[in-house]
Structures are given as C-alpha cells and as structure tokens.
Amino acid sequence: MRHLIIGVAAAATVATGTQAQDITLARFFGDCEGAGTDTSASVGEACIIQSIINAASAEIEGVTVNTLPTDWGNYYDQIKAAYAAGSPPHVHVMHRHRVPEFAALGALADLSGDLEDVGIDPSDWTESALEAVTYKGRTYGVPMDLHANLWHINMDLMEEAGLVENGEPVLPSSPEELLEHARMVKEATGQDYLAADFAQFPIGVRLVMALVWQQGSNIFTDDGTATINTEEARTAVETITQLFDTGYANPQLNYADSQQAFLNGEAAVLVNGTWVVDLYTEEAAKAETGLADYRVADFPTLFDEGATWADSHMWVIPSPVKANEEEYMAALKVLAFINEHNIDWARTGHMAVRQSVLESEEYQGLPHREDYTGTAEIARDTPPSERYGAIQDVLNRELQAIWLTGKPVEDALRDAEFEVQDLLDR
C-alpha cells in the first residue's frame, strides 16, 4: 500500500536568535525525495505532502522541519514505540480512527485555543472535519481531509459490455445487478468486472463494511456489543464471494497487483481510494497505460441506504511536546502551514475540509471532482473504539480466510465476532 516516513528521535534546539528550531514530522503515504518545495507542481499523496513539508521548511522563519523513512505497515507500532521511549516526533499524521485510542492514554496535546494563535480558524472546517479531531470536546488535531473508497472505472471496458449510457457508466444497485454486470463485462471482454486488494491490506474489510452499513447494520455498537455474525454481513461477505466463485474478480490480488491490473486495462472497475485520483488521471493520459478513458463514481448503493467506508487524516501533536513553549509554538506554525495548503493536498483526490476551500472555484475545477460529489453524504464508519486497529485486523484476517482459503463464512464470522467481543471488553 502506501510506505510512510516518520523522524522520532531527535531533540529540538531551542531556537535563539535566527538559530531554527529543528522539528521532526512522522507521515505516511510514500517516499518522495525530489518533491521541491513547489506545492501545485507534484502529483500523488507521496510527493504532494512532501512538498508541503519541504515547503514549511523552506517558508517557516526560524523552523526546520524533518523527517525520515520506514514502512507503512510499522507505523503505529513504530509511533507507539517512539512514545514509550520518551522521544515521540514533535507532529505527526493520525487516522480520524486512532483518536480514542491516543487521546484516551493522554497522549495527544490538548489544541483547544491555541490554533487561532497561529492563524488556524477552526471555524473554517466542516462539520465533520472539526468532529474528526474532537475527542470529548476537546480538539486534538488539525484536520486534513475526508477520504473514502470510490469506484474507479475503466470507461472503455464498460462501453464494450453495455454498460454506458448517455456518456455515464451504469453502476450495480443490487447484488443481482452487481453480478449481472459482471458476467457482462467478462463475456464481452474477458477482462474481470471488479478488482481489489482483497488478500494484503485491508480494502476487502472496508467493501464489506459498507454493504453492511447500507442494509442499516454495523460490526459493534455504540454500547461496545460486537455485531458480526449477523445475517446483514453473511449477506455483504456473500455479495463479493459471488464475484470469486463465477471468476468475476481475483481474490488472491494484493494492493499493488489489484491496482496495476487495472491501469493495464485487466479490471472494469477497481475499489480505492480517493487518494489515487490525481495519479490514475496522470497515468491515464499515458499511451502506453492500459486504462485510457478513466472516471470516478460514488460506491453504489447495493441495498437499502447508500455508505461507503471513510476516514479522516488529521496532523497531532504529542502531549510532551506542549511542556516547551517553543518546540510548541513552532510545531502549531508546521500545522498552520499544512492548514493553509489544503488545497494542495486536495489535488491528491482527497476531499477538502475547510469550507473556504470547498466553495473556492480552484477546488471544484480538480479533476473529476463532480463524479463523486455524493460520497461526502455516504461516507460512514464505525463507532468510535480504543481498539479500532485491532478489531481491523481481525477482520482481516477472518475475512481472508474466507476467501483465500475457503473457511466456511459462518465459522469466519462467529470467530471473529468472539475475538471483537473481546477485544472491546477489555
């Protein structure tokens, strides 16, 4: 999926005079050495944030900021590490779903009422963005986006199997549909309707949550009473087990497979992020990818109510880092910075959180940008949970099971409906 870089051990210099104060910034979303500093030239999330950030260094009076590669798969385990050692980085990226799980501990510094200090103006974010980084009633982070999984579609694949009309591709709205259109596709083409990640990260959990959300059912409730092996999620696990059993879609594709299947033309449509919508634009303009007419559409409503996984990334800043008023003040200038470039970052795929930016006439000409103006409406996701990683992984992993190696759905849902229970009555 996406690597990550992270800095967290190096102390801050105490800035006097024009000596700057040395920040280290922990990120993921790939490596990107020769971003520069010109924050409207890159293309894709690795070189886009990297140029904010080589950027802020650049522009900060007084500020240097840092960072340092690792793996993405490490990350928290690598920023839990870092906090138990003492020496956390003084900002870093963090999912809208790690929130409780950090803030609970203490270990994210309070922002409420520092922003404005540093020209933050929170009452510029949207609703759901000031929701993202409020953990009771306390904000803990600067927001940066609203992410969520999409449609990609290969618009010549679907003209081929009749599945275009008046310029717009036909999306499923049942899983009959959903496997009508796939047969068609394959018949037509004899390329696969649907690809995915579905045996490496976990974008098969995040499919499969959303059916279950669109039939009004979830994986645990608000109470922490784990949902799982219910008959709304047999019916979701089943809706893409259909698409691998009549050789619709491979479930054996991991992340970078399942993505380079579609931009070779092997897949109608491929569920990802928004995060890839500036590069398979780049990539489609290409002669020799094999994706040539690319859109974009909101996640098709299969059942009863429209949901799409969605998350936020947010920028944090470590609880010790506040006892120095400097390390502080220049770590809330690093995310004011980010703050005022988040149209930049938007031109990733992401959606905008300040209104200012949503309503300006820059953002809403990105490309394909209206077709899938509707997925800030579905975008959903679990209650909030301490142990949302873990439950994540379990899901995963039974998942998996399922579908690469054959574990009966019933026996996969029941087991891991127990490990969930237990992991939210801990």
Second form
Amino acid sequence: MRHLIIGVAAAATVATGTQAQDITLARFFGDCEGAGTDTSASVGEACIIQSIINAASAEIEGVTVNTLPTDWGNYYDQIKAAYAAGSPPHVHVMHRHRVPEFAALGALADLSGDLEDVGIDPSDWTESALEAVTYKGRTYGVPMDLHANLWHINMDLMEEAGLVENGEPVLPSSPEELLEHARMVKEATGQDYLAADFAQFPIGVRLVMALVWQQGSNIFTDDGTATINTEEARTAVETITQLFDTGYANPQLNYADSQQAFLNGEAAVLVNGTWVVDLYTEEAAKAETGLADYRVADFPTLFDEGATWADSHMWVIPSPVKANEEEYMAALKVLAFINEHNIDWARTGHMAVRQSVLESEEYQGLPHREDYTGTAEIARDTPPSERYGAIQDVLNRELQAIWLTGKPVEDALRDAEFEVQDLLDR
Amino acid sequence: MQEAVQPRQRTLDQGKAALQEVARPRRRSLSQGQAALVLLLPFLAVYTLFLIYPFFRGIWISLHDWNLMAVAMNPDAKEFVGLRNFERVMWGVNIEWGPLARPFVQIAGLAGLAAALYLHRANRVSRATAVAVAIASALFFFLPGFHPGEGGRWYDRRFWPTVGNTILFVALVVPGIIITALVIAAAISRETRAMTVLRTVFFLSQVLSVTVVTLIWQIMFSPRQGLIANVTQVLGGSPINWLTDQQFAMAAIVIATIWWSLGIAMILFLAGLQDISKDLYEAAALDRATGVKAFWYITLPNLKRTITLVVVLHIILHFPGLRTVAPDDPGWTERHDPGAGPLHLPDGVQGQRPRPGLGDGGLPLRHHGGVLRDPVRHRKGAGLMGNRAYAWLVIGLSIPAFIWLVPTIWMVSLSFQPNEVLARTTSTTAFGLIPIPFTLDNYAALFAFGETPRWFLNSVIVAGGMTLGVLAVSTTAGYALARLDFPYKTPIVILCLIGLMVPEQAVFIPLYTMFADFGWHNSYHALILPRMDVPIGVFLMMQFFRGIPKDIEEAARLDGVGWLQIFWHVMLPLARPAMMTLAILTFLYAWNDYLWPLVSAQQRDYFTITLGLASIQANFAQAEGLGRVMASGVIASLPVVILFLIFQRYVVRAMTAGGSKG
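Coords for the form predicted in complex with the partner chain, given the form predicted alone:
Next comes the full complex, this chain leading.
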C-alpha cells in the first residue's frame, strides 16, 4: 500500500513538473466574468484588467494565471492575512501609498535589475511612476497608472444654470464662488450642485485633503507631526459643509448612490476618480441615462495653489516567491505583460505611466483625455507613512462624524489629530 | 406530562430487547474509567486543540506587539509588551476625563456601594455578592481620581462609544423581541394547520445566513432602491437614509435584527404557554376574564420563568454584536487590541455596511441546554374561542405574517426581474413584489458562472462533515459525562461549561495562525475541524442521556455487557431523535457559517456557497446587477429553507428543550 502511495505521489510530481507554471494573482477592481482575452474591447476597470490577465494566461507560454477572489472593502486585510498565513499570491496589485508599509516589513520582492530580463524598461516610466514603486532606492513593483480625483460634469445642468462659457464649464476659484455656483444650479435646475461619496469610501477625505494642500498645508509633516487641527483644515472642511448646510449637496450618499445620482442627472458635478471616465462616457451615450452631455475637468483651484489627491496602482511580487526561481520568473513575465498593455488600462480614464504610451496618438485620442491634462501636474498625496491606511480610516470617521452626525468641526479635528499623532508615533 | 411516560416505557422495552442480543458473556470488558477515557478522547482532543490551546495562544499574542504579517515574514518581529494592549483599549489615547464624566462615574460608584450595603442588610443577597458589588463600586469611585493614564488620558473614543452603542442596541433589541414574540406566540398558540403555517412564517427568517439577511436589509433600507423608500414615496413622504442617518441607523439595525431573530423567542414562548394549565383559563372564563384580561392576569405571571430565560438568552445572543470582530475591521492584522473591533457605529452612524450590528446569530443551539422532551403540543383547535373569533384571529394574523414575509418575497421577486429594469426602478409591479417583467436570466447566469455548483458541493461536504464530526464527538462525550463514573469528571464538565462562554472571536486569530503554521488553510479539514469543538452539542447529548432510566444499564451490567457495547447498541439507538435535532441544527449552522470560511478559504476552489455568493455580492455594483445578487441570495438560502421546512419539528424541539423547564 505504501509503495502505491509513494508511486502515485512521485507520478504527480513528475506530471506537475512538465505542466504550466500556475501563477496566483490577487487584485481589487471588482469581478468581470466573460472578460475574454480581447484587451482592446473591454470597458471599465474590472473588465479591462481581467481581459489583460486572461490574455496573459493565454499568451505567455508555460504560464497560467489564476485570479483570486478578493473584495474592495477589505482587500488589504485579505492580502495581509494571506501573507500572515504564509501563502501570499504570486502577484498582486496594490497602491503606491502602501509601499512603505509592505516594503518595510520585507514583504515585497526587490525587483531591481530583474525587470530588464523580462523586457520591462523602467526608464520608459514617468518620474512619478518610478517614484511610486521605489522604496529606499530599490524598485519593488511595476506601476500601472496615475489616478486622481477629477470633477465629472453634467454640462446640461451647468448650461441651465448659466455656468458654461464658450462651450467650457465655468468652475469656481474660491469657496465663495463655489457656494454661489451651487446656489445658481439649485435655483435654475432644482438639482444639487455637487455629489460625492461622503458616506462610505474616503472620497470626502481626499476632497478635504486637496483643499488643505491648496492652502499650502498638509495633514501631517514629513517628520511625522500631525497637523490636522489647523485653520487650513477648518477652512477646507467648512468649504464643503457650507454646501450641506445650504442643501446644495447631500452628505448621505455612498459610492454607488452618488454615482447613480450623477448619472440620473441629479447633480451637476460628481467628484470621483479617473477610473470612471470611460464608464460615464459610455453611460452618457445611452438614451435612458439622465446624463447626456458629459465632461471632465481638473480639480479646480479654490485657494492659492492647484492640488488634487492622487495615487498609483502597481503590481508587486511577494518576497517569499523569490525563493522559487521558476515561480519568480513566471510572475515577472505576468508583470511584463501588464506593463505591455498600459494603453489598454489607460482606457479606463487612468493616466498612463509609460512615456511611450503618453506620447502615442492612441492615448491622446482617448475620450475626454484633453479635459484633464493639468491633473498630472497638480497630483498630490500625503507624505509616505507605514500607517497610511489607518490614518485615512481615522480621517474618514471623523469627517463623516462632522457631516453625518453634526459633530463640531473643532472636536472632530482635535480628535483626528490626536489619533493620527498616536498612529504616527507608533 | 402524562403522555411523556409512554414513550419512555417504550424506549425502556426497546433497550432491554436490544440488550438481549448483545448480552453475551465477554472475556473482559473495559472498566468504567477506561471506557470513559475512550469515549471522551475525541472530545478532549478536539476541545484542547481547537479551543483551549488557541485560547491561551490568544492570550499570549495579546501580550505582544504582534503584527501578523511582520511575524510571518520574520518570526522575531514581535515584542513583549505586557498589558499595554489592554491598557490602550481601556483608556486609549484620546481624551482626559471630561468635567461631567468624573462626578458621574463617582456617583455611580457611591450608589453601587449603598446598594450593596442595603441589599445585604435586607438579606436580599449573600455576603459574598455584597462584598463583590462593594469592591466593584469602590473601584468605580476611586478609578477616576486614581491614575489618569499616560498623558492624562483615560478614555478611548473608539472603544467606549462602541460599548455604549452595543448596550443601546441590546436595550432596544431585547425588549423589541420579547414583546413582539410574546404577542405573536400568544396569538398563534393553537395546534391547527393555519397556526402551524403562521409559526413557520415567523420562524423562517431565523434560518437565513448573515450574508443573506444583510443583503436583503441593506437593499430594503436603501433610500434609492429600497422597498421602504418606494412605499414612503407613494405615501407622499421623502425617503429616509436609514443606514447613514444618525437618527435611523440604530433603528434600522434593530429592525433587521428583530426580523431575523424573533423565531427562537417565539418558540420558547409557545412552549411556555403550552405548560400553563387549561383549567386556569377555564376558571377565568367563568369569571368573564378572557382575551386581554386573561393574558394579563394568567398568561404573563405564568410565563415569568420563560420570559427570564428569553431575556437572558437574547442578551447573550446579541452581545456578540459587541464581539463580532469583522475581519475587515481596519488594522486587525496590525495590532492586537483584545476586544477591539466591536459594533462599528462611529458616533452612532453605520457608514458602510450593516453587518457588524447584526450579531452573528450564530449557532442557535449554542445557548440552550436542558432535557429533551416531546415537541410543543399546543391546545387543540380553537379551544376556548368561538369559530368566528378564531377565523378573525387567523385573518388578523395574516397581515403581520405577510409583512414578516415581505423582505423575503421581495428578494425572490427581484431575483426574477431583468437587471436593466432594476437599475432604473425596483418597484415596477406592486412595489416590485410581483416579478413582472419576468426573466430567468439571473439564475441562468449564476449557474453559467462555473463556480456556483462547486461552491454548492463544498458547502455540502463541509456542512455534512461538520455534522458527522459534531455528532461523533458529542454523543461519545455526552454519554461518558452523563452515565459513567470516573476521576476528574466534575472538572471536565466545568471545563466544558467554560468553553461555552469563550466567544468565537477570542480564538479566531490564534486559530488562524495555528492553521497557517500547519499549512492547513484552503482545505476541507481546515473548514471543518475548528468548528467541531462545540461544547453545546456535548451538553445537549449529556442532558439527553441523563434522562434515560438507569435500569437499562444496570440490567446490562448484570449480564456482563461492556460499557462501550451499551453505548453503541443501546444508547445510540435511543438517542436518535436527539441526534437528529443536533444534526439539523449543526447543519444549518455550518451552512450559514461565514467568518471562518472567509479567512480560511482564500482560494475560490474552497469557497462555501455562503462565502462564494458573498463574494459575488461584494464585487458587483448593486446598481448594475441587483437581480443577480438577489438570485444568489435565493440560491444560498434554498437548502436551509427546504431543510427547515422538512425537519421543522426537530428544530422546534431543540428550541423548546429546557424552555419551559427554565
């Protein structure tokens, strides 16, 4: 009996040796079934990325890619749990802001010098993209995009309110103007001026942060001092809350609801990321959608300098994978394939990371691309921190407490500063 | 209890008959102690490995600064910090004693002290209790002035408000359930077909899994797509943001919870009602005390014990809301604050999802003990009531019953409607309760999506495996503890009792790391094994075996039959009904289990259906595929609902076990 078992086991080992290298891949962006392998036809983040992955699985010789299920809400917890269990995937996506946290733990494979072997040319990446994947001088990933908060605009509502000049939307240049525009939209159309997810994901946080940066301030300094309980932060918060107080915006919409409100023609402006440009373009083309004339704009400057929240998606290989040369090489090939398809990913609305793609005609011909050319220049984020995620959670909770439960701004900012400082000190 | 005697006599006879067959002289059989050891071994092994060891490992982890991911990368990346984590949870980092909080706490302390003194004087409590209360009160009094914590801080803004929210939640849910359940139970406490149907309707929601309940209510409460919003709009009101509005968030969670977990309370009350002598009502009727009067003066006082039981039970059941560490709790891998991650209502608002507040509803049998007896036998027919009054009662009850069913009907109906229509409106025909326009596409898509059948099979394997495991462990240990004499019996029973009180969450992370060390995750045994340590199963079986008359064993022993033979040939066949009950409940629980599979099964291949469908829900924007999501909810619920409908009486029996005995 024992011989039989050993025999079977040996046979199985031999069999797997000749089989394709199985690569597990974890990502967010949502599911897309039936994405196929045509990377140039898919629409929306989920389907575009899945079609690239499917194509990688089909086209890279000797490699099959298996996408692991994860969901948006707790992606990082799931990924960290997988690391904690000693079974991280071979390849996974992450944000630039998480690099310090993961790299400091030694969780990420150092890819420096290996990228060229599979045909990735890091010198083709934009400066900000290279910076995104670099930690203490080493390269830990392959960047996929630069994404940022944009203003998505319903031109029909703007027109009705008299906020269109020469075919261009007129955007506010001060908090007072913001309120004035909001009033004009409400009076002319009865609809809200601005919608955003203020009740779920930290999109409201990103909005407030942009307004803080625009005043030359920040929520914490490079040397780790929280600076949230400041005049600038208060001004930023009140710039937003004045819209809630006057009924020109509704703080209670979550991500899906705010998007639905915009698509139904119930809001003139939606603050959301680059990732939905192609989706809204497609929706606006449909007759039954309440949004007909769709436009995009850079986040307007309400204070002294331009700034909008930005981040990058990137692909990494966990350090334990490096122990197995075959798996590591296969994983690198998947990264190279994704890097090759940067133009397809940019179709979502994200900004490409490769110079060669940015300069291509195909890229420049993508819908609405000319509307937000200024965004790359005003792209900002907080200083790097290993506690980025936890800090965002604190800010999101305190800001939501302000506009959802009426917590005094002073109290919320003080509490947030206290907790963020505690996180930074740990 | 007259009718209970006959079955008992019958089992006695059966047992004796079975014995005759095995009663052959043996060369040597195991001593009582040895037999007990053999029978207890599986239980002790499972219990030690998956409950006791993880529990202590959890305490060990809690004394460290232990980042799970860092430790996985480098085993030395942990630092012993003593009680610092506990310190952080208790007085946190945030704020000093407010000017009001301090005197308030001190007054509470003084009041406690006075109460202890008074109660002791009045001989209402024992000296030990009085001393304990006095010490606790004194601590309360001195604590605020004693040590304000590092940097003058005492109070964690996250921990204590969640405790407050949880207390409020329980304070609303428990009376809500008690009152609703009592009223319904009193109204349907008759054994007629119509009443059985009504009982089923009110109980049905109890068997749904947390993912399905969350799914239904999240959408019910949606201000854009929700049924409640749709009805409000037709009535001319403006929709309420149930889940994001401070005033309504708690109400929303309370409503959903009452809807979900009314069933147990209702059944317990039915059992209690059945024990009230009919004569009392007849006597009262002579005095013209019927209806409300009879309810007030006869029913309520006689239900005192049951009410107490239900209150305690539900407080235990719903406090897990406090303990439900959602794995998406920010940073659960980052730090180890024991008990952190409770009901996540930031200052009263549930921003993201209603899940945490719903408690785990968990193993319904987890909180029941007591002797098994025959299912509820209600007073037959219309009883004291006239036929016409009875008819009106049934009609009157149909309305709340229908309302009770509405969320479920809505889910089923939406699952048969096209997604494009639902993206625009959810109330096409009769508020969306009737699936016109009709389509089967959602179901077709679900099964075309390759993985659903596999998940279904996984659930069958996991739930089936867990059921068999629990049965094996519980019957052997239950018998040994109930019927055999051996050293250290009492400590083992006590140990088992303590196990009942260890919340799942306390051993969750240690179990996770333990299985990671073994490399066991993503396998069937990883999904089954840790759930076999249910001490309640042992208790259930123990109680059952205790109820079997001693004569059977004595007769067998005289004939020289070994203990193991008695167990196998006599006790097990007798225990069949109890085992059936345990099996059904375990299966229901296993099928709906969510938390452990969520972290243990990371690969789609090992998803159970509850988990797989939750992943579909999470990854499809509701606006795009509401019909699909609802279809997934229906598919996930179908097996448990069918199982419940077929084996209703076993479930009901388990619920009533011990109910009326108090």
